[in-house]
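The chain that follows stands alone, in the form predicted on its own, written as structure tokens.
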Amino acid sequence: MKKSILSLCLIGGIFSVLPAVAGPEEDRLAMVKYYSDRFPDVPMQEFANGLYAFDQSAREQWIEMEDFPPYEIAIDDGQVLFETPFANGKSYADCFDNGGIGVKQDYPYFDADAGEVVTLELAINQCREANGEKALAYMIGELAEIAAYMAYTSRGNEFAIQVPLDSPGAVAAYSAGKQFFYTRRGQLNFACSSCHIQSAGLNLRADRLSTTLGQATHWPVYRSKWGEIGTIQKRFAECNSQVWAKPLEAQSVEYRNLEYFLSYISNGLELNGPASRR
């Protein structure tokens, strides 16, 4: 018999697979157990396909959308974009290690000297204004392009996101990623970890929900309902959209630092985007 989401999540608490005092490591590694306990049959490099992992309907109808993907245009878009040379003669592959290609593996980092968690698309953003360019909206558009060519680039890649133990820096943002994903809030009073922990894998609406493990690994995504391809913190202020929270910014210091601990949970999968979902 199917539970519905609604009447899961005011069941209780939050559940949490990762210990209360625990360092990223433990918690990549409790998480890892909870899902390959909870879904034997699944492969773990699939928990990179979100639900298509275990909803086979779904999954047949998205390797078919794949014959023709609709984030192709995106990706040659951006490859435009990323290989245009600024005013001043540069480009975007100055400032990256490999000229930007297949480096998305290593994004999100903590900047020690800046003092903060710096996204690949701050990144690109950062790029462009030391170069005399104006900063481009982080959500949609040129930059959520140039983004997803980056990341075709680093497709087959496996994520390898560093919180170095000896940098208190480091260790506080991603403590901060994991309180703000399980912190309930909104009117509807739900937690990252309501839907994709607690009731991964089970239905809301006509649409299973999709494990932590492997949330960051695909974006850019193109997504229907969207028409458009968009970054993983136009899907956070969605997420928050949806509980009746007010979203924050895009690239806000919360959403960065989430982005920190949801891409190290997924270190060891492999990069494959950008996807398209529903």
Contents of the next structure:
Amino acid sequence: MKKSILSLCLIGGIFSVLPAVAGPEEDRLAMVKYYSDRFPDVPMQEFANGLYAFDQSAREQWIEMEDFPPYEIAIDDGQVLFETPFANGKSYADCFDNGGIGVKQDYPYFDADAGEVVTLELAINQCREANGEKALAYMIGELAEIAAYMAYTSRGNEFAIQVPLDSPGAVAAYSAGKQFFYTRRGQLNFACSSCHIQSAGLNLRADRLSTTLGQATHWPVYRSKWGEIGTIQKRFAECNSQVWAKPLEAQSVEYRNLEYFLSYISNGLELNGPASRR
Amino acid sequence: MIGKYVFLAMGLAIVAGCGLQPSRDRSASPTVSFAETYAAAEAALAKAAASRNVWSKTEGLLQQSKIANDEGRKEDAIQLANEARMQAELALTQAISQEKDWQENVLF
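Output block for the form predicted in complex with the partner chain, input the form predicted on its own:
Full assembly next; the chain just shown is listed first.
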């Protein structure tokens, strides 16, 4: 009896000194609750529209812009690129489930064999290289256009990112992405969460900061300040620059893990990419 | 807790940086070797890069330092290299402390 009590005390003691680490679904639900409490009038799916979910003035301008969406040309060009066969006669459709149509909701995923997160953009380049083609640049240009077309075919599908709890690699990648999100960096000493959790909805100069929830649903994005369509990792690089941190390489392990984390957080929301932003 | 000290240190660095504009501070010792100062800054930058946390102005400061040296502005060159080294060291300190303290930023 004494031994049992002692064992329980020891186990209790061990658990009391371990940090509380929430799993992916606990993180997502906590995020949903936080933003639902903070923006009680915003319907859940509206978080996929970024600041346009709660900034009425910006929303009206955005809706006007959507009459002639600036990303439309990228979708058309992306479709042509997607359907153009490689030199060996094969095409992108041969590399993806369902011929690459309506599959973005499953990206990124954790490739257990390779031991790494695979984003849609990485998969596009892996497809090219497997078929003897050169990889494309990751942030803008043809790859972003192909991704835009693939996102367009996935509109309305709910994000369904998997982080299998029985896969230590997947859990580790998700956790690393979460750690990156909450890690302060750069000379301004900001974490992603400093803006997109603590300050979400508040003004930063002329813009209001978007929520983490829904942040991954609408990429690639045509940003007016870019004057072109770009991938989510171009935005990661830009965010890092804005806090005076040198950006990491596109599709670096860190950025892919971050995208894995952010995408999981938006699980259940409908994809709405490509999109336009100021 | 350490994060707060890092934040304070970085605030001081920004303030200090304001006073490190080229040709303002003439107190740098002429006996200090530019080569040694520059090498120390490069070494600190390499450590920050290995931690995957380089501040965005640091490499530019090193480049400006080299240009200043090439143009014969030795004191400016040394000041700029020292500023780059200080930034790199603070970036490394930030990375090390955040590796441990990042969970303090998790609100829920």
